[in-house]
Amino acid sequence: MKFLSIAEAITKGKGKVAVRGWVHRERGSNKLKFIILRDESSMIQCLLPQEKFKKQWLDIDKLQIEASLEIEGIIKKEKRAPTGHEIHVDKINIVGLSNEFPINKDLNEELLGDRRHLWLRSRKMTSILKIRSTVLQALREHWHNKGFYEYHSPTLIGMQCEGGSTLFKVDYFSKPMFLSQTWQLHAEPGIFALEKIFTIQPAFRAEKSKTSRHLTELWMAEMEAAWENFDYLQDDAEQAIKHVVSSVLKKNKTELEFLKKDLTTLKATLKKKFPRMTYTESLKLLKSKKKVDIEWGKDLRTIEEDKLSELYDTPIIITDYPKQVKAFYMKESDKHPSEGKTVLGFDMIAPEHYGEIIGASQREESIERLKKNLKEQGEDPEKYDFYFDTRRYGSVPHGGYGLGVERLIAWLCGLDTIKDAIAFPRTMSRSYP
């Protein structure tokens, strides 16, 4: 027979079916064996009476969690079964044995990390990874539908982009190079050919942080567009998040229910326009609503972002940050001359204490300003000559943003740690498996 997924078999509801998967749970006596079989789509209870399998009974009776099986039988409705159906088995083929599966409810986070390659089989991780797939598909849909091209930058680069202290140094044929922190510097040349581009690719940050929000290897979804202004970037970022949330709510209802995710902020995100405020306005709001007084010019820390997120049930956009706390390539703004130098950059802060999920800016077009900014950060402008060529030959207004995929997934799934938003997290203390 042709094998069906367990979900397809449940949809069929009656008659003969063939399914295959892994033992999720097993119990029984010397007369009857109950096996809960799982595959990527669902799970189903399977009944195996001893009298029907006398020749195979010793092997069936020894089956343990995670053994792999092929099963044929008659599917019927059964209200008492975990998914409302069960299969009365006629044939069983034991494909792969499992002996004392090394994961149980008593393992702590560190031991689960050591067994991550097996923990991926858990319903929790399966649910998260399905949502992750939806997120990546939705982001691609969003940009493809707007005429963007997918484009990739190199992973090995010869200069810093976001900050020299967070670079991973690599020996490249006896020459020092670095793992890319962002596609930024090699993306901007691409817009002069393709105009609107995006990528979904890894980024590497050597931040010595052990918080629940940081990874050393993360995935970024980034866009860059020619001829567009600061308002366009904010609009596109909001539209992208709304499309992702809509897709997850439509496609991953079962997974969200299993993860016990409160959908309040996700539903509000679809219905409401995201609040937008300047950095200066956010400081006033923190002082008046949260009794938190921040000196102008200081970057917003996690604690301040969390306090702001408590005031809204959707993501919020904070614009016009002080120049001194942002990257060298962000364009100076003349909107607020009385407040000090600001840039046309924004951060999007997620609700429910999930922090910054998007960082964006319109890009500086002046070569002299770019060189000045680099020198102020202790960087050698000569390393960036190829980048300056984009300004020498037909520069245009342009900008883009980077979205932290794992941070977005952590919010969508209601996770306690960003480490569960990726299959194999890399952190200061975790590089294996």
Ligand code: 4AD
Contents of the next structure:
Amino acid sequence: MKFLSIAEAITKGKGKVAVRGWVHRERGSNKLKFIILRDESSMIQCLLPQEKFKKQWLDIDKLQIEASLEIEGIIKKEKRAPTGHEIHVDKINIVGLSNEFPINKDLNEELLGDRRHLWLRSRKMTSILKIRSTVLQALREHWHNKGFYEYHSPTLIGMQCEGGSTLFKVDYFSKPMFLSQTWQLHAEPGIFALEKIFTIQPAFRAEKSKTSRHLTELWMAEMEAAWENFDYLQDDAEQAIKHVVSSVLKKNKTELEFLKKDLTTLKATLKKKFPRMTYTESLKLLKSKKKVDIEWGKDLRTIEEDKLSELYDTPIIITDYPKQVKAFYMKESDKHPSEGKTVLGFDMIAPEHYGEIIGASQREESIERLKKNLKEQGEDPEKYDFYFDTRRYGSVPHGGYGLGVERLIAWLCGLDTIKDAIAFPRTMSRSYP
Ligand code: 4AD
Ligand code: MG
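Beyond the form predicted on its own, can we have the form predicted in complex with this ligand?
The complete assembly is shown below, putting the previous chain first.
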């Protein structure tokens, strides 16, 4: 018989079905065994009376949670069963035994982390991983629909892009190299071939902080576009987020419900235009609405971003930061001449205290300025010579951004920690399994 998913079997609702999966719960007497079988799609109660399975009874009686089974039987409505149906089993094939599955509800976060490879089977992790899959598909759709090409940059590179303090060094045949913090330096050359490109790939940051928002290995969705201006970047970022949110609301109702996600900010995000303000305006808002006084030129910290996000129910876009707090490649501007130099860069801040989800900028075209900025960070501009070639041969206005996939998922799912937004998180204190 052809196996149906449990959800398909429930939809069928009557007659003979074959399903397979893992024992989620079991109880029984010497007369009757109840098994709740789960698969990727759902779960269902299965009834195995001793009378029918005299030969296999010893094995059936010993079945424990997470054993894998194939069963065949008659499915019927049963109000008292967890998913409204049950299967009266006629045939059972025990595929893989399980002995004292080492996950239970008393485990703390640390132990669940040690047993992550098994904890993935939980409904919580399964729900998050399904939403993650929707998010990645939606991002790809968003850019493909606009004619972008998927393009890839190397993971092993010879220089920093986002500051030297978070670099992971790799011994590359006795020569030092680094795990890439972003695709950017190798993406900018790509736009001269393909014009509009994107990627979704891991990025690495040796973050020494233990926060609920930082991973050392994260996935970043990045885009880079030739000929486009700063407004285009903000529009594209807003459209990308709206498309992701709309896809998750459509495809993952069950998962959002299981995770008990309050949908207020997700729904508002679809309906409203994201507020856009300059850094300087954000300081004024912080002062007037939150009684927080920040000196012009200081970066916004997590607490300030959180306070700003409390004023809105959608993501917000903060533009034109002081030059000294942003990366060397951001295009210099004069939005606030009385205070100091600014850059055409923006951060997108998620609602509900999930922090910065996007970092973006128009790219600086002057080689002199790029060199000066690098030198100020103690970098040797020589190492970046290939990058300057993008400015030497047919330079065009261009820009791009990077979206932190796990931060976005943490917001969409309402997670306490970013670690749960990925199957096997990597942080300073977590590198196993
Ligand atoms: O703001 P960032 O550092 O920007 C860049 O790397 C640019 N080169 C991207 C580009 O223009 N192509 O990082 C982008 C986003 C952040 O907004 C944040 O959401 C996420 O990546 N991010 C992290 N997420 C989790 N853990 C970390 N340690 C992260 N570091 C950055
Ligand atoms: Mg940033």
